[in-house]
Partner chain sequence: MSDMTQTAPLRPESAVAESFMMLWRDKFAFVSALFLLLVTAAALFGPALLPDGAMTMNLRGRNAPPFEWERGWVYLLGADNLGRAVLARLVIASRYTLMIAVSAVLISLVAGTVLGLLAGYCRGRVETVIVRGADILMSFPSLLLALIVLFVLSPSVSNVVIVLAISRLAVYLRTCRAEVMEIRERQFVTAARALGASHARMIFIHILPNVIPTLMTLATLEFSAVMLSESSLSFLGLGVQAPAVTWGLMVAEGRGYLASAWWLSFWPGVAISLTAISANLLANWVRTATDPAQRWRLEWRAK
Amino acid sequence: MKPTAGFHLAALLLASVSMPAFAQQDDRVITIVTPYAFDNIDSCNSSSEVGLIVRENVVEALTHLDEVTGEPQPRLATAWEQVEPTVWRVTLREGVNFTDGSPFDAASVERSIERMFNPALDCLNRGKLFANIRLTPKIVDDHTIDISTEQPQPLMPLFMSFLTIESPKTEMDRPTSTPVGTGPFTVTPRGPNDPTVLVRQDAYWGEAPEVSQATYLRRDESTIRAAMVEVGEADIGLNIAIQDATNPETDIAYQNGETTRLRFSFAAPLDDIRVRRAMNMAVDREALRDGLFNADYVLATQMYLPRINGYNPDLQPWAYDPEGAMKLLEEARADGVPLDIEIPVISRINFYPNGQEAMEAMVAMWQAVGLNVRLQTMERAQWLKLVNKPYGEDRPPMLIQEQHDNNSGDATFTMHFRYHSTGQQSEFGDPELDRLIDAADAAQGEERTKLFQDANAYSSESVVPDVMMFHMVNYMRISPRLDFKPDAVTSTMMELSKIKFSGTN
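Mind pulling up that one chain's structure, the form predicted on its own?
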């Protein structure tokens, strides 16, 4: 491949950074370069990018979803059955220990569930996945536990794939930067600015991974991440921007399960549905896709992909109509809607490749129809304070850049979290939408699918809570010395045990 100007720039920058060349020390040691800070890798946040490090590497869940079928498979649980309408009995794997020597048993599962629901602990998994259900564990014997819910929960085996189990020595009320689980790797102690390093532990109950150590480095620029793999300073580069994915032999494209949007807060003037509709009409999504992304990115109408149960195939993307948008805004202004109020557009730094450029383009589109909008960039920790409840009483109008993945197979993992009035990341309360979501949760089969489809249609047409963007595609640069293919779950879970080395099985 002929070096590009961007490559030369990245190489110069690399030369100014002192980094260990792990691959020269041990041919089973790898380096993964990411855009993420990983400031909180507690397993209770493993449904976010934190899961890239901890899920199934450090901490394991009770079940594991098959990457192709989405069906739950045994992991720490070996069997499960619904013994009563609201009770699932789970059989646990025997002969397993945590890496600190503590035994894995029903008591550790009970404690992990109680920790996740502990209100003193800021836990993303609780708000994202279990906001609408409360799990009550009851020990039957050392390797059997009953998990109860207030209402029948037919999807419990799916939920169990997110029940990551930590050592009973884990603090209940505080997050940890060195989680301890039953997985094949341990997290080495680190300072706040140190890279995260996972080391293989030989006492793992399952098959030993080929990777002996993995170091996760943060580099903000996609060009640098790509160049580090190119020159052998890293083995995997995550979230490579399209313009940097220039080598078809090493740069792998894959649909990552993520969907992007901007979420409205419902403060004036955004509490007027005409303004929210106008802001959707003012965005030229096809121009964004063609200019900053590519044809693999699909215009989104709802917050999960078509393969997820509850997806409504009848919804269509908003048509680009700036004249219609200006007309709606004129009507709203005539009725006294305060359109002169400044509306911040909150963009998260290094969220996804070309995400910042997309926000800049959308701000320009909204300014072109007469809206007073301003781009404001934030690091993840600051952004999270705006994303999750509880919100401040004086919450201002804003749009928040977001990305969401649903690889569980069912709409419930999205709809409650983001659209129900009780959801951890919901900005509004609509009784009819709540009713549809609650009814769908209680239903099964075709009725469940239809009710979630109705909820999506109602939200899109009668609430307009967001500006939908794209079903996303990622590019990953992978060293030729590795044998690894990313899949739809890689954005939040990258099992090191699936990484092989060229010439090995």
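What about the form predicted together with its partner chain, after the form predicted on its own?
Partners and other molecules have been left off, which leaves just the chain.
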């Protein structure tokens, strides 16, 4: 036994020496602690939380959406123009190099687009953003490229903010754990299970960031993340739970782009609009917000935030009216609506902070007006089977807990998918709503905005397909030594160049 003990002792000592020392004395080195695994930080996954690390830090996109207005701004593209209805001509920035030395040019843009559409590569962006839009690049000259689509694509400058360009040396068929881009930081090669470390590169074409190195650690428990910033082991803690965000000096709330709702399946008794209305009226959203969430949460009237094109500012949240709800239900019952059928409320394990509590509370509110509802909790994969078409036959009446993020800037991502009769997560078909959405999809400019707004108004007044909840909020705990404010896009993109150090302006 003795040699074994000695071996382990040696191994422990070795482990303690070889681990990277996080508490380096360089005061420009920061540590960010998140709940995410970041298994696969290939830039093709940048529309997920991977974007926190890679977007604009490592790989840059052609355009950059303004944090306030949502308008596309130049980044790797300096100008863009719709030369034909289906063709956009993009002028590229000159004098930019990838961190591996390759030059940034039209060929690298073409290759990045083709890599994203390469069916042999697992790529989240392809499925999430470009599932129905095939981009075809055509090189005009070294720094000009034409991007064409099958249908006219007015939103191209917006899409270009997701087109991250990686080095032409990136493998076409395999995801990489060390993406190489034109950004101000490079990814340090790492072993399996090691944290991701970004190091500042000196040859960056733009302004040099203050942060010289950033380490992304993973801790699953919010309590631990909050504690790490409090004791100085980390500088930024992401997704701090509401109950841990107790220090207004360091704990900052920001809208994370997510909106929550419960979706109705349209089976009896939920096929009756009075029942759907009554269920909306029976929920005391303000009590939910103040009790379980926080004043920073906003009562939602539609599935995306006001900064998204197509948001209808005139819609009002449902007023809490349990008596009115009971009256509606009585009417429905008198007309033979089978209100005795049990309605499951499907919640998902570990969905969002206090999500389970919110479901329990809403179930109690519905029971209070005499509805026969029952909470049913599901694991993620089970829940996914339930939310996506094709639905099983005899789909029962139910309410399904959902959360949706539209960080793209336009309503189409949301509207078609959830409210159009052909949408993959739509529970109903309403000809008028279909007509409005189709018309909006084909329109541009103000007309497009107006049509989406009309669709939203029509849906919430005449269809009532859901119980809207909140525009959600995240909390971030930020060390006092940093000068940083999260903004509307921080949940998907956290530019290290925006992080300054206190007292160094």
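So that the term is clear: the rigid core is the largest set of C-alpha atoms that superpose within 1.5 Å between two forms. The structure displayed is predicted, hence computed values, not measured ones. Numbering follows the first chain given and starts at 1.
- Item | CA superposition split between these two forms, I273 and L238 in same rigid part | Note: I273 and L238 assigned to two distinct rigid parts.
- Since the chain moves as two rigid parts, how big is the smaller part's turn between these two forms, in degrees? Smaller part versus larger part, rotated 28 degrees.
- Query: Core-aligned, what's the Cα displacement of A439 between these two forms in Å?
  - Reply: C-alpha shift for A439: 3.8 Å.
- Query: For E379, what C-alpha shift in Å is seen between these two forms once the core is overlaid?
  - Reply: Spelling it out: core superposed, C-alpha of E379 shifted, distance 10.2 Å.
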